[in-house]
Amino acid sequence: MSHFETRQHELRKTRLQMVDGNLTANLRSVQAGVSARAYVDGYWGFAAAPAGGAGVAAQVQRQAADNARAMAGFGPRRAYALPGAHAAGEQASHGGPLLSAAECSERMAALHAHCMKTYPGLRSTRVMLTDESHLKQLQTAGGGRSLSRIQRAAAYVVLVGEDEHGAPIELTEIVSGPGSLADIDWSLAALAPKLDVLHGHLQAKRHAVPARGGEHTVVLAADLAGMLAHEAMGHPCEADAVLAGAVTAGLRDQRVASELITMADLAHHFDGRELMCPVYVDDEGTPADDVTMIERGVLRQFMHSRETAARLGLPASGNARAYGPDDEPLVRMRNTAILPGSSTQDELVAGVDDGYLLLDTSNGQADSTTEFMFGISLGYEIKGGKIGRAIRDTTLSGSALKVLQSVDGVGREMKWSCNGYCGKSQPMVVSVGGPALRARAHLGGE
């Protein structure tokens, strides 16, 4: 048996929602379990069970080994020597005591009251809070013994109005960060200036015009650049996707983007600060390293588990992650970003004669060919280097490779967020980041 790991995993989650001052959801959950994974004769066996008595760990260990041996009945398979060190250590906890449901509800009600008083004409407000905490204790047969944590929280405030034709329109302000709801600043004092800006955008959307369909010069604000990095280029650089035939498989050490583009999946720190989703050791017990997927336009590295690293003859990077106590580790991103350049967003806009400024997105999807489509929920025309009218909700699409090759300006201000999930057989807590970009991409029309 060349690899064996046992994980004890506790997942705590909170979700509260208030609609027009009425608390409609107050959910708190705890899930705890023990899992084990064995690598035998080239096959993996996995087993999991709810946390219980002292015998649970031994039971799932036996079951994982039995499952691996059963898989071997499908026929001989090459057994790789799995690379990577076995980490030991304990990750420190973030923050202090949790906020009670009553404290959260009181703050949410104050936000609702402020919005309805300050912004006449609103049809509705929604305030949603989420936080979750993952505590993982991992042991490996190679001597690894680690305790790792993921703690993140987010607050969402949605303003709902109507356009000049009476149709509903809405925009969302999001605050997210590491720790619990007690550790991020979603106070009224902190959010009020941001909500003023959001309401200004909502008013502009009342008179929005349709975007012209077709390829245009666009300035992607940081939120969209982060999604582009994650969805359109991050997934094709996960080594299991590479082995499955992603377009990136044959492009290593080739130019795939403008030389202004450097893109990385960062383990736990950037620019001297801990990131929003710090991973010091992954769920196989591998110490986590940064992965530079694109370096000045050239495709360099992929994200790896122990097995994908062995199959491609490369180092393990610490990207094997499992979301829940009964989930098996998969190759997953951590903190994925395009790294900053030298321009301000205003300078990028000033360089556009006829195009669009795209500020926010409602969703996004991409495939292994790097083809993507994002919903655009907030954008403006650019005419003669000046921001013009708001545009109606539309889509942004294209090939990430072609879009990144067209980049002729990269912003210098980084923005990080960790409010969403990445989907790939199981959800995953990730963060995305980036500066603004100027590129060519396709917008949907009416």
Contents of the next structure:
Amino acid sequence: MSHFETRQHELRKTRLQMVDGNLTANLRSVQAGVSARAYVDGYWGFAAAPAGGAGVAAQVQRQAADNARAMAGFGPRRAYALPGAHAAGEQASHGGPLLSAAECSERMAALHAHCMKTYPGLRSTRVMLTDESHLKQLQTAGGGRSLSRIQRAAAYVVLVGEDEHGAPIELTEIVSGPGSLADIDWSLAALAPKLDVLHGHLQAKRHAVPARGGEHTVVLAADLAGMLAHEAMGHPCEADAVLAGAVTAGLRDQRVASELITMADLAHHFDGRELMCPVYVDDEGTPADDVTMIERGVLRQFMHSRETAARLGLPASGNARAYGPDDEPLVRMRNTAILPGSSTQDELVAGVDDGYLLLDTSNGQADSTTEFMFGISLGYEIKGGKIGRAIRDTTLSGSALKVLQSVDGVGREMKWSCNGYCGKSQPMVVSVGGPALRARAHLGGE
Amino acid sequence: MSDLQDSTVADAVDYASDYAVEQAAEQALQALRRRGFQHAQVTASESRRRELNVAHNEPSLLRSSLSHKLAATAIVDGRRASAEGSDVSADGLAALVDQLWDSARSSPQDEANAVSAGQRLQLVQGPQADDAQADPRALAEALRELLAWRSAHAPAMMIEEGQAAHALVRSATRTSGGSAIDCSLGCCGLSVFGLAREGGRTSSFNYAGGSAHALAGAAEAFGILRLMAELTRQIDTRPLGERFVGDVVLGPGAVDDLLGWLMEQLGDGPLIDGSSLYRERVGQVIASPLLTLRSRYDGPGCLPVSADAFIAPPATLLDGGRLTQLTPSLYGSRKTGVAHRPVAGSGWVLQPGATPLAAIVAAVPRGALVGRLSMGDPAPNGDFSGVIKNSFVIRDGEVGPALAETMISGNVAQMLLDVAAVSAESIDRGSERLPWLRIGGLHFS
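Given the form predicted alone, corresponding form predicted in complex with the partner chain:
Below, the chain from earlier opens the complete complex, with every other chain and molecule after it.
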């Protein structure tokens, strides 16, 4: 057996939602389990069971090994020597005491009351809170012994208004960060000025015009650049996608982007600070390293598990991550970002004669071809270097290779966020970051 | 390729488990009552899963998993909270009850909070643990056939992830109102996610899969074989290169996106916050008269039970385009005054039409045959724009090359009204059976 890992994994989650002062969701959950995964003669066996019972770990380990051996019935398969060190260590916990259920309810009600009092004409509000905490104890047959944690929290405030025709429109303010709901500042005092700005955008959106469909010069605000990094080039640089035939497979050491673009999947620190989803040891026990996918426009590295690294003859990078107690590790991103440049967002806007400023996004999707899309929930026209009318919800898309090659300006201020999930047969907690960018891309519209 | 090795097959997922879900649900309900809750709903469940995975066209992993869950919603003085845990021991139950008490006591009072009453059901459906369809050798056979078909008919296809699985969920739900719902629901699943490639050229990825009581013939029924064949014709693509207003012929995967938006509009969230476009439209025509959407709650993997423990009677949600009901939960109904008519989470059939797909395509002067929509959530008013993926151009009734970097925009509510044809063919994924739809008036760019 060339690799064997056993993971005890506890996942705690909170989800609350208040719609117009009504607490419509108020859920807390705990899932704890033991899993084992074995690599035998080129095949994997995986088994998982609830934690707590006597002898569960031994039973799960035996089953995982049996499952791997059973796969031999499919015939011989090449067995790789899986690379990578086996880490030992403990990751410290984030933050202090948790917020009580009462504090959460009271703050949500106060936010709703504030919005309805301060913003006349508002049709509705939604306030949502989520947090989740993963505690993973991993042992590998190679000598790895690690305890790792992912803790993140997010608060969402959605303002729902009406456009000039009476149709509903909405915008969302999100605060997210590492730790629990006690560790991010979603107090009324902190959110009130942000909600004033959001409400201003909502008023502008009442009279929004459709975007013109087609290719345009766009300035992506810093909040969107991380999404671009994740969707556009992050997924195609996951080595399992590369092995499946993503177009990135044949582009290593070739120019794929403007020289202004450096993009990385960072393990745990950037610029001397711990990131929002710090991964020191992945769920195969590999010490986690930074992966620079694009260095000054040139495609350099892919993200790896031990197996994809072995298949491609490259070092394991510590990107094998499992979401839940009964999930096996897959190649996943961690903290993916475009690194900052030297411009301000205002300078980027001033250089656009006819285009769009895109400020907020809903969801995004990637493709093996590097063609990506993400929803745009807030944007404005740019005419003669000045911001004009708000635009209706639209979609941004393009080939990442073409879009990144067209980048002619990169902002200097980084923004990070860690709300939402990356989806890839399992969900995953990730963070994304980046500065404002100016590029050419395709907008949906008439 | 042979079957799995017999020596270890018999051990798969045979963890000793004496988790009696009916007893656990009863005990949890009693514990909540003792703690002081006036109303409660409890579900105890055990899930077992066997799954064979394919990675990069090769069998790669055999998984077996067992999980336990205790889920409860409880109400005290009109204050509600929910909790879930995997620790089903006495200590785990005590911790869950304490957690619920703390959460509920600090929640706002809401007289709309309530639980189901008087619902009774005992249901055993689909392949159970000892049935032949659940045997890992049956799963292996399904994978073997799938991989053999790929090799023979779609060698350019790269199955990035594929799986054949059997899942069995035993659950018991009890409420303080006397509801007792016991189910043992088994089903098999088969799915493929991947792309086609030749040299350095690749198609977009796509996915097909579904649930069935047995996997024989499932790859064809779920549209997996069709998907693999189509992907090999999508390696070479070209941009549309022009803007126009035209027609789409949406494949079942894209039709599912349309129906998902409609179902969301009919449920709690938009009804409670007032953003639903259909709050006052029951009894009115909201879609093309060609559209009839019926429940199929006895489909593989489906249960005729709502999330809040009501037995869902058969329903025809759209009857010739006419909206027959909204779908609030009990809470949503009490909050909004909308009639409570429970629906289950899955199990729907969009009635096929009489026109063959080929004839529908032949009638399109300018547009696209769309396999997948890649788009953000539509705006609350239904406006959307998205990239059409795994799609082919249609010109003068002829299917042309595969498309790249092509977007459409429109309004989902209007699209439902603008359906001009429904195909005779459909894809039956077990939980849903959906045809192709022709819809006009979309903006291409």
